[in-house]
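Coming up is one lone chain in structure tokens, specifically the form predicted on its own.
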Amino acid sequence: MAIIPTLMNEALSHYAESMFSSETPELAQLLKEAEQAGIPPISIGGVQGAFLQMLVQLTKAQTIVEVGSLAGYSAITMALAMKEGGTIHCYEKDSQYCSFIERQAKKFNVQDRIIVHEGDAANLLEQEIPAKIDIVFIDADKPSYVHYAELLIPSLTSGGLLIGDNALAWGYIADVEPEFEPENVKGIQAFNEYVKRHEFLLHPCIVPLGDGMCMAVKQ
């Protein structure tokens, strides 16, 4: 018989954030400045950040691609865990957000690890993709998740990680006919199914941190 999982509630969430969060006062300030700049207050949580930092350390990642960087919170969180010489390629459509990321990267002294690509991510990746990617982190428009994965998987190294954020679709992932943001929920459902069935992706799983992350290892 399967062990019944412990469902996260507000108290457990606060406990996890208080004990195992990557967020620092400086990262919290980044979010405040982002909101003041008119950037939507959307980001991974501190517990997710700690998990991503651990993955960066475990894989010894030298090249990370993040699709959908917004204010750069998750990219900078990962950059702080990278060894010298590592690079995170941030794909972000909005020029204001791109400028904000570059300013914040300088504040955190990780500007040598952050490369911002401004424009439509699909168009940019169809033209040129970084070589030998160790981690792909997708957190952009949900209906395009599968397309981004298709573009990036060939450049993912053997043993590299593919990660898609919001894998639980705000709690609606199990809905057959979702009424809440149906296009986005169906986009995530399609991505989860894609990762599960891809012939070159091993050990697919959902990690229920934040809104969930769907992950797999490149063969």
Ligand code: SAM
Second form
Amino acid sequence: MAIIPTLMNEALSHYAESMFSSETPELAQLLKEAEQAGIPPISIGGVQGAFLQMLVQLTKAQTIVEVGSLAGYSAITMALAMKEGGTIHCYEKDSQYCSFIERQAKKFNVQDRIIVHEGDAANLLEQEIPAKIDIVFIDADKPSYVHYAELLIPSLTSGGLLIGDNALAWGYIADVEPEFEPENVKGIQAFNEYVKRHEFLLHPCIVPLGDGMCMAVKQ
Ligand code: SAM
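For comparison with the form predicted on its own, please write out the form predicted in complex with the ligand.
Now the complete complex, all chains and molecules, led by this one.
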């Protein structure tokens, strides 16, 4: 018989954040500066950050692609766990956010690991895709998740990871006819289905940290 899962609640969430967060005082300061710059507070959380850092170490990632970078919080979190010589390609459409990321990358002394690609991610990736990607982290416009995955999977290395954030769609993922942000919820539903059914993606799973991450390993 299956074990009844422990559902996350506020107390458990606080416990996890207080015990296992990747957030340093410097990363907390980045978020403060982002808020002062008018950048919305929609970055990943510290517990997700700790998990991503573990994946970066496990895969010995040398090349990471992040689609949707906002203030650079998740990218810098991953960069801090990366070995020297690695690169994170950040695709971000907002030019103010792009400049903010570049400034922060210098502050964290990871400017050699972070390349910011400014513009619409689909347009940019349709023109050129980095080779031999070890981790793809998709966290931009939800209706385009499947398109980003289709563009990027061919360049994922064998054993590389595809990860999509917001896999639980703010709690609405199980809605058959979603009323909350239907286009976004349906975009994530389509992505989760795509990951589950893809011929060359192994061990698809959903990790219920933050708003959930759907992930799989490239064959
Ligand atoms: N990954 C970031 C973090 O955790 O620190 C948060 C990313 S935020 C949820 C989504 C970002 O995707 C926003 O900064 C938004 O401007 C960007 N975005 C949305 N649509 C995009 C597109 N078509 N091309 C590039 N960036 C896009």
